[in-house]
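Starting off, we have a lone chain in the form predicted on its own, written out as structure tokens.
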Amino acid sequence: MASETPLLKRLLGVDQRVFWALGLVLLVAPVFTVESYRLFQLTLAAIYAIAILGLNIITGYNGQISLGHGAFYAVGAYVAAIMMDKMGLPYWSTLPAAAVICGLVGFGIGFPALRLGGLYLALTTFSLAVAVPQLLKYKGIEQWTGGVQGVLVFKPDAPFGLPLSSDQYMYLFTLAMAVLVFVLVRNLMASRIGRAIMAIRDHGLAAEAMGMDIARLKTNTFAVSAMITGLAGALSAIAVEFVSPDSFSVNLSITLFVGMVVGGVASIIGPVFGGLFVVFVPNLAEEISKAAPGVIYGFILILFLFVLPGGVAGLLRRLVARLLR
């Protein structure tokens, strides 16, 4: 993915600055072009397309499969509800706090689950993710999580006077947090601990055999995937403005691992695809029948999947290479 800015760059025909200036413009535009509640709804594709990025590093780059990563979207969740309700931090605070203990979970879940690998990792990370909702729900914490009533947060207003509603603020920090994070990525991927990262998923045995700690970056790789989706269920606390056991069923895990798939695996662009498709697409699968919405998200989804293999970034990518032939 790292090709994909010089292939749009030779074919536009434009200044690279220019390039991402016109991305950034097309970014903020909704700001002042869409109502309320289609800027939260691209407020929380954003949120998703964070979380899918999260997963992509572990399973897309690094090749182990998990199920379980809407636990740390949950446990970044609530470490930003506790803060802003029990302990009146700001909303900004929360982010590194929840992003750091999220890792650290993250570290702690990996160090042994990583070592078994393939479907038995799977299953481990899809237990995490059956088990925290109950957790969540132990009569021992309920003073803090609230229990199954949950916890309720206030979205922050628009600082320093800015003639900005809480959503219109609310999608710019969303998307200043959002652009942050993938730079970041981005970076991370195409240095030496990102080429790293790719040999173990391409060549185990080849990787070992140069003298790379497999577990160790293994183990590393899990906690930034759970620190970065930890991150995004922070900002999904803050903008939604609640947090419940429910809210984070494994459905949520399911629901990161269809985005990443659809948007394209070992893919930095398509996590924004994928975010865009588990927050609209199933709204419109309920316009389309509200009888059996379910029903026509699983069409839509396969035939997504039918037609376009690769994902969204998959499919740029052939047009891009064709249309520069």
The other form holds:
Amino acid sequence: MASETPLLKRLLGVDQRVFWALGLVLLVAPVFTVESYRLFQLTLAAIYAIAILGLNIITGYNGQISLGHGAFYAVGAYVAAIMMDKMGLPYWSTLPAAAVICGLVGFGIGFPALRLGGLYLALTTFSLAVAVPQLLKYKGIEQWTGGVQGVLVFKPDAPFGLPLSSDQYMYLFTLAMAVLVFVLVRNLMASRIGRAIMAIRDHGLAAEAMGMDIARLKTNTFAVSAMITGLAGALSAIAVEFVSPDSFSVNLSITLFVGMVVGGVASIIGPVFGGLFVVFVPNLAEEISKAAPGVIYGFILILFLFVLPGGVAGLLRRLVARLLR
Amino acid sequence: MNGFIHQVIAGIATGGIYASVALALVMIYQATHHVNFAQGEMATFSTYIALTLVQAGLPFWVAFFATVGVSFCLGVLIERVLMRPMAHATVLTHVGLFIGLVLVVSNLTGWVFDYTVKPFPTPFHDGPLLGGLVTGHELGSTAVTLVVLGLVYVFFRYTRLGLAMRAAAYNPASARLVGVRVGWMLALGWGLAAGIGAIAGIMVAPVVFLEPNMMLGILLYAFAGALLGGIDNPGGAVVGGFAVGVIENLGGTYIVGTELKLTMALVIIIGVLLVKPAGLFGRVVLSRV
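Can you switch from the form predicted on its own and show the form predicted together with the partner chain instead?
Okay, now the whole complex, with that chain kicking things off.
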């Protein structure tokens, strides 16, 4: 959010650049201080944060509810895995390809549903998310997707002979991607198009009267949103080193949705908290019972909607505002 | 040819299940303009209650009516506790509540009744009838579905309570002014939808076997049926549900094979949205500015 930085400056009395530098140090520090499994979890959290940011663009900022972003995550992951395993292409080349393909798929799905508004997008995307594992198992494309078995890939080693383990390198690579995507989205939302996107959410009719082509803007926003989530999917395939149909069930889409609400709807920083939440909370909950994560997820989601509709980001914003008074 | 007729009849039998769930969806949609994504999970939970009662030694039909009653109460309770306080919240909040409900109910089902796939008894003659054209369960479950649909029609068309519920959905402000308790009508709608869902679950469980995710695919077909018939038209949703059942069975047998059956629901949904978004019998919504 554009207004947060001046607030922090007034609060802490530091220059904005000092603040950014501190943040960067804080983000890079785990590479040298944290054991490799925790680092892998942090990598996953960053990947989920990117995916949730993608969802937040269409659902938070544009007000069009998608319950099927797991499908784009899956497509991105499969594009990356197939390019690396079947075509022998380098890992970094899969990211732009995954983004473009997911953008096109998003356009195709969004086009019929977004002309109509209301709950049609939620219905269509939910159906898409339910159908995805079955589509990935389809015999006709088995030679590419590996059917039920999925595809195995390998994590890249650090380039240029850098003295880093592949886990450490993957964390830094993911982090760089995440910072890039977050800055781009922040700028997009602060721009003219970003304001148009939010205007459609707040009052579609007025936006239309101002001369905006609502259907086109919504469809394009959905495509960009699918693109970003697809990019996260590709990163996940590289980091996890494995894709299979059953890791992309409808639960993944629901997880992204829960992460968005808990982190903060229509917030740039919110998805970071959302990513951390979806990676670390189920681990804690699983110690109680196999079914516990789902039940706790559900309760936390409902609790947030009742008590903290702005999510963690909204809570922080309110705290900062109170401190400044 | 015999095979073809059998597929059509089997399609009508499963279509009846889709029609029931579609009807439950449309009932809540009419009253609140929301689609209850937790409808399937609630029905699965009800079906487990029925199985527990049958295993406790109750006769099938006693367990059946007890389950429908319990589900009705649970539906009312959910509306009162969860939806009522949020009646004026945004669409996103409502969808969030439905998703929360999906998570809680489906995982609670797995937690309480475990994840193993269980067979479910059928009360009907279990075997082929009419020279192998139709099984006893298909015939029985279609009959039950038709009775339920008939009762729902009579209830809304010929009873004072049904009229009050329609008034509350059609124009809440005017309904309140003539003394209809609009809030309770909504709760009643949730209860009825939960009861209808429970019947659909009990009727489909002997065919697909009982497990916590049993209704997920069925919910998808019900979405497709409701959209095909027109999401604001109960009669249309029923016809749509039957149509989707037949399309699914014929398509699964002759075109795509069983492994892509779920994708057909998605294709129907996108097809309807592209060609005739209001559905076959739905009204085109015009909003006044």
